[in-house]
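The chain below stands alone, shown as structure tokens; this is the form predicted alone.
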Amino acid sequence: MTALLPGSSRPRPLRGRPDLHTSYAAEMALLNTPGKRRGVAALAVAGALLALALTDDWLVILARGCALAIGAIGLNLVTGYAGQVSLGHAFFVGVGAYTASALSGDPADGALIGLGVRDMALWLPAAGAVAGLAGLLVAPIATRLRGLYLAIVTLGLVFLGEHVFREWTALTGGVGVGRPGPAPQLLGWRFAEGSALLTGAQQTYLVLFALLCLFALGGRNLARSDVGRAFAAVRDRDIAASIIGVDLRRTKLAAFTVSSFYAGVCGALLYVVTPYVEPGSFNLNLSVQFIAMVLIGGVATISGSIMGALFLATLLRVTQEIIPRLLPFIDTAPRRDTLLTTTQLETILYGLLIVVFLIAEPRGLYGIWVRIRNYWKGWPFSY
């Protein structure tokens, strides 16, 4: 089944049998089959070409979807892989967004905190680091709880964050006012302003798509590492994991810290796509959105997190622009003849989609993709 590479003792699969491995290193490789390598390369090329194929308004939606996908990967790492239910993801997204806004804000504006750090290469990792530190501070409390009690504690972070963001006007600008952001730049490149070849939306999308690929590979690499296997052991049976030597406290601390780091980066990138931050954005509804992304896309899968985020980002366009045109009793703002606002409709759709996927397809969109893939792999003997 396998052959040895010339001058090496490392076995490799024979041609035509890519799923058969005789070494643990080959089995746990990041892209361990030629099909996976070709598929990832094809998706990367197709994603880059979308910048030329779609209009700017759709590219803004996809750029926002890329930012949300990074946050969904973070939530999936702590909830899907490590089994620690978290409803406070919106809090860490807000911490990242306001860290980025404070670092990159104009210091000449005396009303708002601003340090004038314009380069995204500096304030983006800082936003993730501050959110990760916040997760690390919360994690010791979370490590003592599990299940419903852990969910309630993390839910309290959302309401605590809402109060802090609402009252700390020097940082957030206050409710209904918010704070604008400067034109983002990366190593001196003001990509949001556009160029002779590409528009600002195209360049912004390409930057966020590249960052999504980077963080997705990082999440997948973490999931297959010793830390990721410890996450899975704690999720499946924490007592048994402790008996075989897994440090439960350290593992849960790592899960919350990494998840919060991803959430902080997500918040900072949302600030790039929509250069305006408002305290009311980081509420329970946003946490429910991230839960929906994970459940709809697929729990404990990096690919599922991306699918769920892009699906809901596209759904947002449908609910805000297309449905109000078709149904006159649904509008973006409440009126005398308005039955539902688009925000209320989105909340209803999130709940319905979560219920439908949990009943009909618990593995989410990733599970549907696996079924389609297995069908064609076995065709014409797909029973």
The other form holds:
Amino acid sequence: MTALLPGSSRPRPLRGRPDLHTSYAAEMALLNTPGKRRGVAALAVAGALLALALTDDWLVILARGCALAIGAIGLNLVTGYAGQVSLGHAFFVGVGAYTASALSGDPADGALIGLGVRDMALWLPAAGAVAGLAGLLVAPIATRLRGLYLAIVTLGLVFLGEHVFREWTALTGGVGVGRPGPAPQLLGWRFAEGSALLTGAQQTYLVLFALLCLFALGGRNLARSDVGRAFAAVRDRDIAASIIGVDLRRTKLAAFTVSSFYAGVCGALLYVVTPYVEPGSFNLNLSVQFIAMVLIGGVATISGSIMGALFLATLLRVTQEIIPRLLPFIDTAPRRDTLLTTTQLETILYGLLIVVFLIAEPRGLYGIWVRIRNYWKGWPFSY
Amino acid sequence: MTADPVLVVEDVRLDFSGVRALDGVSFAVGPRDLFAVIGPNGAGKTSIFNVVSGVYRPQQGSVRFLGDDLVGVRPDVIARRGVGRTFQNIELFANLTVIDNLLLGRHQHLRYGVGAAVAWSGRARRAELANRAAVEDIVDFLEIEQYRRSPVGLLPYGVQKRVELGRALAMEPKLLLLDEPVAGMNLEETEDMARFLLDIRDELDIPMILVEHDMGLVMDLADRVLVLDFGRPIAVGPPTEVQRHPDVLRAYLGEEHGAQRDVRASALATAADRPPSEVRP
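Return the structure block for the form predicted together with the partner chain; the form predicted alone was the one displayed.
Zooming out: every chain and molecule, the one shown earlier first.
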């Protein structure tokens, strides 16, 4: 109606009618209601302000959570949106971590591969691209296999990767030795070193938070695009998808490539936060952690991936530091009177959380958020 | 038929390790044709659709669509050449909204890459807006305005059938294959669907092949009918001719009763499943 009013060239939304759109552009916008726009802006500001509000050790954990969230978005794109169960995510994370480390490594070091490309603007896209390429090479298998069979093949990938990372000492430094992670330097700014205004941890967190926002936006755009719809079509009914013109091979290829790109970026960023890359880190346990993030956060949602990753990253701190202090029979290293090590406790917790969420709230943390939102939408009425 | 046929199926044979699903099936569909395929359960009606849309590959015979051979071509390529299809059991993407399902029908018209999608570049945005507008025409045509943003899985059965027709129409097909479009529908829904089918033929000029068990609908709407029995074509022609064909009556009503159909048709319709010896007088 507003479009008909004289003098209004651009229709404005009516007050109190957030879902009434007067153009396709307004309807299809990413944040298509005032509530969403305000909410996301508030979240972004709050996320940035956390850098000032929290202590450095918490910021390191949150920075790690941001990196993990990028990886979880990647896994959610291929497993949640496109329905291709992948247990091989840890492998692509490893490829990204080593690509970035090797690129930014010191060329003078005789023992380790290093190309001296120290800027993040170069090694970060390269880490994603190489991992994406690895995904592209693996994808043809996915176009021929489904469900459990695909899961088993991608599981094999993790073991292959673990072996290569262990043996290729010129790249990885070998078991127990490792190598330094990529240089924390963005367009000449060494953000890991503190400045007069902020500490190194604060700056690192801000950089990773900004990157998470960027990659989340990219993931969300992909999900709402035609490519994302094709992912969902392949997931829900692949034969019907092909009969309406969706090329299954191309779609799965795209899903694996994008997912691996995100995993590669995640790998590179993880070792900006934790400065040492251990070749044993890219094991099945890491893949399971990513699956836990996706399931706990919410399958086929970008915001859920972020929530799941941040939740697990914080949980890690609780299990490693707080629980051993409270319960004497749990310790980081096995001693005579320890019942469980923290690693074992984590594994048990992941399993338990996955089971609890699958039974109680299959839509994950995202589903809990939807319930809260719907409650307040109708408040004070129950529906 | 005066103009060149859109689809020519010639002498198609399809075997599933010993079971002959289709045996020497030939027919042609012209522009603006509403061609129906009927036959008892298991006669091979849906198999014909699966051959035409590339899900099955026949052992023998040819399928020519607008001059191109379709045998051995991938389903998605056949779809892009202009064959749209609906399914007997609804094959919609249940988690997606009506609009998203219809937009997926337009997948072939949205050719931008992953990069453009991630960056939501001008190209992707323009393509999405243009196709959203195109989909609205179908929403309007099929009168499903109130369901636009509902996930398809939550909609009633009759509406889902309509959305599936819409998804096939969104492809802008040059030939439409409709597998039992009114199966399980009540009278009103069936009449609505019949109206849509006639509108598709008259307004959109799309030739259709219809597989249907509702004989009233087939006889009222179809220009020509092909009757299959155990994979063999037993009659082709206008509905009035096919209805009187002795082989057709035998296939539907049982052995040897073609001649006495008027007397015994109602009794035999219920007895058709029994062996012939039991129904002999």
